[in-house]
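In the block that follows, a single chain appears as structure tokens, in the form predicted on its own.
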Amino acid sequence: MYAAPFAFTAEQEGLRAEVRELLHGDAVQRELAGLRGLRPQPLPRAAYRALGARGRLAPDWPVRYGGLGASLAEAAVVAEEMALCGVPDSARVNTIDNAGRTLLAAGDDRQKAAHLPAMAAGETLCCVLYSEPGAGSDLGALRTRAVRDGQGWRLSGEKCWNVGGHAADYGICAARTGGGASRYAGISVFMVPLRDGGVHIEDVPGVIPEMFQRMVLDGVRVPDDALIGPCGGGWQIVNDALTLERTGVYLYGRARRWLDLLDRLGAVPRSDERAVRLSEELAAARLLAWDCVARLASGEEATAEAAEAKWWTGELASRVARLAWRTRPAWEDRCREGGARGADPAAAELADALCEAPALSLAAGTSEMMLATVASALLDPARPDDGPVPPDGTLGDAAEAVV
């Protein structure tokens, strides 16, 4: 599909231009300017619906489900362009990349027809209910349980660090339905409606713009067809759904935009040695991310490559944010002029970036877990790339050796 290191087709470049034009429309730009500096940050619904109405929000999905029937590469083009245009992406990642990809890979025809078209149109939003107190990156420690109840299931447990739960319609929930040979066996995935009784949602105070939520599932009953894929097969489903998010394409776009904002605000001109060095590293990070996308789009197994790309781009984005922090005297006053929203949307967006950046090394898997995955592939070629990380700490030692 790509020449070395990669090249976009004319169709992909056309898609990029169309997405950029849609996101620079007046309605979308007004919405984006208005949400800067607000807590919690509202979801950019106008942006999602503008893309969804044209089949551009999920271009790799089949046409019958609201997509264009394109490939994973086209989905990555959209994700990158959204980041470069400053569109908050958590709802798209959770709805399209995670929930939607889970349904596409493991759902049956009825589940796909019932949920995917509205998700692709930007009308139905989802959040991800994986992490729990004491079970963040390691799903083997999760305690939420799903118990058989007639023709359905009852789910009980606590989920934390969820983004977008206050506005989501459904949650993709990992729950334990049994035991097995390892801690990763007996995990299943459910599509849980969040507006039904038994789901208690509360905000978790923090600095990130979109705000975390804590959700308690108090015996929530779901029908049998809420189970996605085979009972007990959730570990593999969850790992497969995170692959595109881990390519680093969106993280690269965020970092590139933040560095451009520093130039626009006169804080760090493009000619500044620090900006030049970061620009060079960003160019290399983009090659790494898109090489990973190309592998996945061609059907290759690229779990370790995706972990590598996610680790590097996430850490690089944090370094760009640290530069913004060090140079804030040159731009932060513009956030205070004209009220909380800021007279200068660029300055307000950069202030939001300082709050967002710490989470980039955590979302979709912590940097430490990404290093462990890479170490597993480098130091133990006999281990499958997508196998569970053992809880005995051996890969942590291997990760230190890689660093």
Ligand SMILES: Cc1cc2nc3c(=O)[nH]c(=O)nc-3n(C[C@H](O)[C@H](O)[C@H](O)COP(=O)(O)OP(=O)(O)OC[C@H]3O[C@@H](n4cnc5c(N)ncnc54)[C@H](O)[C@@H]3O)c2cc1C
Contents of the next structure:
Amino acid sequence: MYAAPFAFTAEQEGLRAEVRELLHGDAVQRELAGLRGLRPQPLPRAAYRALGARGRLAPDWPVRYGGLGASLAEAAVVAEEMALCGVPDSARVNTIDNAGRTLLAAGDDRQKAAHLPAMAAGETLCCVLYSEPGAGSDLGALRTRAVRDGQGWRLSGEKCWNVGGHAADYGICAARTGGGASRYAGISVFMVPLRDGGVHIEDVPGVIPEMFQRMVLDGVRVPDDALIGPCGGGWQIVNDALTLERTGVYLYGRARRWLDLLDRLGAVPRSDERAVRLSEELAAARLLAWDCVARLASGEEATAEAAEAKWWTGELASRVARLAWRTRPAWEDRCREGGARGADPAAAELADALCEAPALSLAAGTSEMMLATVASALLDPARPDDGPVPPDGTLGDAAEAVV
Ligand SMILES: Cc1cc2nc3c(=O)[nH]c(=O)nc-3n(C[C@H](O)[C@H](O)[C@H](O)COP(=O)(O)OP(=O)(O)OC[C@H]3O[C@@H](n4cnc5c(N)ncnc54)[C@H](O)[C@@H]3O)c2cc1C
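Switch from the form predicted on its own to the form predicted in complex with the ligand and print that structure.
Up next: the whole complex, starting with the chain shown before.
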């Protein structure tokens, strides 16, 4: 008989139940129902605050910074449960997984104390300023520059595809501070304030429910302590933070949710052969994603595993969305008030999913780039063989290793 390679601890199951209960609270459910179909889709602030007030938004962060002092496995439990409950997640990913984790890994004590508690509470939001016209998959081609200006820095350049930039308090920005032996040397990471008018922010309409922004930094001055981590050492920081976003746990959760919505709407019942097959593949994808979480939680380097998990879960979620698209005559008239059977929140959520789906194989690294990462790892003879993870099959042990 097949045995799962890991088991959740009682504490992790407890955390999952608690998060689900918080997200099913009246205020959060009202908020979620109200944001479906709106463009740009408002951020689910009530949901983030409900979790943040109890340390559940960033459970792996130290208690003094607003977390629970738990591990990455607990963070993944929260991310997965948010997806399964239909909570839009890009602001959490940008704030907690990207900006927050960058600060935790590379910031000094003062920077951490200044920013992390409000981020963990869901009060301060961040966006990610990495991509540029001409520097997306190939981030090493980025041209935004930061030059020394007295005690601070001046940043100049153009950033694009910055989801959530209109509502963010800070942008975590990659900029060139110098040259070096390779094009990846000399990149640094800055925490750029976005509320004081220094950065020109422009909406870029697109199909995704949340709006894209384009940002122009025209000699924007930031203080010295906006620099996070070593000057010129940003490449590693950026990549480490992205690896976490690529575990695929959230993508699995979205796809599972969409399949459940199709069942709830009677469009593709659970017993339908297509749903059965996709459910089986989703169960396998979940194992892949959690295997990756376990590796990261135990401190392993897992760039290739994360790329594999991101590729597979992203492509699978796209296939679930394609099924929703093909079966839309069975549910789309229920998206709008005044439709034949009136508005149905499940139908409205599925319509949003169709707008989100094309991005799944692009955001956080395209499917082609994920496959290229896997291929390079396979071709690298120095890479050690994979062993079973985690030590005795529990995520709890993996968790303890990093607390
Ligand atoms: C929904 C969404 C949200 C995003 N949010 C943010 C954000 O908040 N902040 C941010 O900075 N960026 C964000 N991005 C940008 C995202 O990271 C880039 O779109 C992505 O890295 C691809 O870059 P690009 O769009 O410039 O495409 P390109 O890099 O120009 O790629 C175009 C095509 O060529 C393929 N390709 C490129 N190079 C290779 C290669 N070497 N081998 C094989 N194929 C290749 C790609 O796979 C792709 O299909 C977001 C994107 C999306 C879709």
